[in-house]
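Have a look below at one chain only, the form predicted alone, in structure tokens format.
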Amino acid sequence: MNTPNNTIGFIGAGNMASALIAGLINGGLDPKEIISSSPEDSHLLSLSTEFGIKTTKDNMEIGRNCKTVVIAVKPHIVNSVLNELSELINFEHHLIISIAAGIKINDIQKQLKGDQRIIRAMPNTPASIGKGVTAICANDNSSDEDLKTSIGIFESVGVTCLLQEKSLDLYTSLIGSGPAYIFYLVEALMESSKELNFEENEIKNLLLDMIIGSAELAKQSSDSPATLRKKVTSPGGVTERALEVFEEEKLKSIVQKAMKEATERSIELGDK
């Protein structure tokens, strides 16, 4: 793991937090560089005795201790959290690293003291298997140095990708939210399996290996998806009546519609 910045503190000690700690280590960072705060002395339990990192009820400390301060709170809570830290957090000493969700940088900004290098990140569940795919938006204020540190931590469980910030809402519906429509075609699926007599977990197991199979041609291929759609699709054959049905019952437009309706929710909770 290289980031300039060693020291890392994790205000939070939540799922997403856990997976970002276990990436740093596995990625070669040394434990001793990473302190954990939260007020539920199990999280900090279960983060000392399973990578033996130093955990703190005390917010302070992190500010205190760490270089790069990563707020990995319930939105809810990230007022409190800063209103706390914003005597103590300043331009020359501190990166912030948000991944609260649907807190805009300017929401941050509004509750430190002068001018902060701030970053803005939307990693996803997947993150917890190292196969995370995250957005990473900065503000004016952070360096080219501040950046790759992000970009450092967040590919340690996964791959990353620069946004601006406008497009993040987008964003969260698109890939944000990306695996909870996966397991929801993964139900379907299965419900539309039950006559093949197939034990639960059997028939599970042997659709997600086709959706992993199906994705990873499709990332290995120079084809569009388009195309690897017609290669499987024979003329009068299964597939095409399958597809024909998506296309009746307008299965694009139903997708797109969602999409859009995702990203203004994800606008409205910003703005509240």
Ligand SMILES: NC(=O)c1ccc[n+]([C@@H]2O[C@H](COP(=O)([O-])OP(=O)(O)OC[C@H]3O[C@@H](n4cnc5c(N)ncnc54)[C@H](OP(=O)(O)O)[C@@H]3O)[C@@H](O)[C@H]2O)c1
Given for the second form:
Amino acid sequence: MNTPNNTIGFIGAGNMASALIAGLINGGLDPKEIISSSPEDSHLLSLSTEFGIKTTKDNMEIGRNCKTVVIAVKPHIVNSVLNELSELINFEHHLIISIAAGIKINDIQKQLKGDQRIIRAMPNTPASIGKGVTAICANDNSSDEDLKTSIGIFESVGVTCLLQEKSLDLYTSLIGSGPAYIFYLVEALMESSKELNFEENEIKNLLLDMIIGSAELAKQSSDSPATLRKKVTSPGGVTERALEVFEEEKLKSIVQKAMKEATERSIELGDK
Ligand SMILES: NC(=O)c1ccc[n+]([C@@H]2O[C@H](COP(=O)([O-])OP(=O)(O)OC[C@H]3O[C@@H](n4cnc5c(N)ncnc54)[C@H](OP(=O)(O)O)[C@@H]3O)[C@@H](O)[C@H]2O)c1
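After the form predicted alone, can we look at the form predicted together with the ligand?
So here's everything in the complex, that chain up top.
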């Protein structure tokens, strides 16, 4: 793990902060190098008990003690947190990493004084079990070292990719929201499987194992998803009939329309 003074502060002690803290500690970071702040004792107590990290109710303590400050509060709280920290945060001493959905680098910059080193990251929910996919965007003030620090943090809970901030809306609709599409597909398959007379949990697990197996196969294979699909599809067979229905019902164009509208919604929410 590569951090300037090896101390990382999390403003917020909720789901995503806990996932990242767990990932960092599992990856070998000394718990003494992590501080988290939150207004309530309950979250802080569970983090200090589970991980042995330092905790505080005072956000300013994070600003005073940490060179890497991760903003992990809900988006509507970000402005007040940044206002509170703005006197303390400065270019030389702090790298700001925000995971707040929809809050642009420019919005963060406006709340802080002077030019700052700011990274915006968008993890998805599987990060909570170490299987996340996180997009990372850096502003011009951030150094290669800052980028390395951020990649190190998010690689502790999955894989990362670098993106221009302008691509984040499309990314959010594809990969940020992506787990919801898979859950929706599982729901639809479960509804189609009622006549199999499986227990709900049993069919759910069979379907999920099928999805995990297919994803692993596609990752390990040098064949494209289209080739792998063709390999499962015998002429005149079962799979072909289902795929014909998908084509007749124009499933691909439905997916494309959904992604376009979701991306537009992400742009709209960001502008608000
Ligand atoms: N969860 C995800 O999968 C996911 C994915 C991508 C991005 N994100 C982003 O990650 C951020 C955090 O999400 P989350 O799911 O972790 O939310 P969460 O579980 O609600 O955690 C938010 C934390 O912020 C604390 N908090 C509230 N006001 C604060 C303040 N003024 N100063 C310091 N801490 C404060 C809360 O404390 P109390 O509860 O004690 O008030 C809580 O510990 C959000 O901006 C979200 O958009 C989350």
